[in-house]
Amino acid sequence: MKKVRIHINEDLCKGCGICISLCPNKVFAKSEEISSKGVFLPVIIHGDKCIACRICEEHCPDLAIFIEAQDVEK
């Protein structure tokens, strides 16, 4: 099992959505509210399923994301 955090640099973001498509397990939705610079950034909707695949990591055109992973035992 691990224990995942996801970082998301809003100074970096422009908000593509990119990482939104691509995630395999929805962690991400696109936010409701647009951001200081105009955009609509994602969030973390359900951060509890991310299993630290990293392709949202892997493809960010603005290196916006970082996953720390962990693993915990049971």
The other form holds:
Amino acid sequence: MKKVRIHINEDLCKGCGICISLCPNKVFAKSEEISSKGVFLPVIIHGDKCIACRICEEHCPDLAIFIEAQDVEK
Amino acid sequence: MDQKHVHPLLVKYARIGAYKQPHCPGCGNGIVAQCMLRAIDELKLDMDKIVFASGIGCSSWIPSPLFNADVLHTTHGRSLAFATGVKLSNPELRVVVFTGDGDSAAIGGNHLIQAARKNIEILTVLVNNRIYGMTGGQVAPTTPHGVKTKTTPYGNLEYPFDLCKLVEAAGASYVARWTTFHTRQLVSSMKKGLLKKGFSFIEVISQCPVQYGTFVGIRDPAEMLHIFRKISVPFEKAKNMSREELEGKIVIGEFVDIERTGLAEAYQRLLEMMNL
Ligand SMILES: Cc1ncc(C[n+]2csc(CCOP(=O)(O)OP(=O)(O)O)c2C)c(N)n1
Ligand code: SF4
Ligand SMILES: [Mg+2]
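Form predicted alone done, so how does the form predicted together with its partner chain look?
All chains and molecules follow, beginning with the one already shown.
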């Protein structure tokens, strides 16, 4: 079992949507509201489905998202 | 600036105040930048012992100002000439060049060929977005045949370079091609290139959703990554495919990985022999 934390940096994200599209478990959705920086940020809609594969993190052109994962006992 | 969620690679290797990438939303250059920082981190290299050099173009903004190391942002097409000077005068330093397809296949094409022939110990990462991104989307010597750009509105009449074959023929010690979709393979190639004692060349096919995307009608960077995945063919498989079958495909993999004495090492040996 893994305890996962998804970090999104709202100042660095440019809202390109790569993380939303590449996530195999559809953890993210595009925000319906525009942020103060003029960006449609990704929002976490299924955080519990994240398996910490880090595909979003590795493909983020702005290093605006990263995953913290810890192994925990079941 | 949101200090709570700063990527660990930025904390470790980026210049404070330069965390925000200069590129357009969804541009592949940032993915390549992250891969390089990851490769350096996995090898536990000291940033103070690496010199980065780049030319002119969007891709040349990968190391500067982001990387907290010595960075030479040089003139258009000439980064390899500057990098050669750095390596020969101070062979202790690791030298990495970031360049674009316009930068090193057009104006700097001969520098690329000569650096590979000399087998100078430099890792060159060429970001091939198949266009001149920075100047507004003009056709490049890497634009696929038939593709529409700002300067080829009826489709490109010319054929693109196969840069990996060119650099292999010129004599490089390590040659590989990946796309911005293949981040793990790219990191592994970068690690090999960083340790290689000869000329290393990695071509990264990358998305330019703004200048390339507008003319080909794909503005979504994620869609471009999905296309890269679909049209990529591993080198081993491509060997058994005909020219027609490979039309519109991207051949990925490691093409060359050999050991041959590099120029800087040979030059050092010569100096020692002459007691200089
Ligand atoms: C000597 C010289 N000629 C032309 C230019 C204009 N110029 C700037 S960037 C560029 C092309 C860059 O293309 P590429 O290397 O593919 O970089 P990209 O922006 O696509 O990453 C050109 C022609 C220049 N800056 N200097
Ligand atoms: S113009 Fe293209 S290559 Fe240049 S920063 Fe924008 S998306 Fe990237
Ligand atoms: Mg280019």
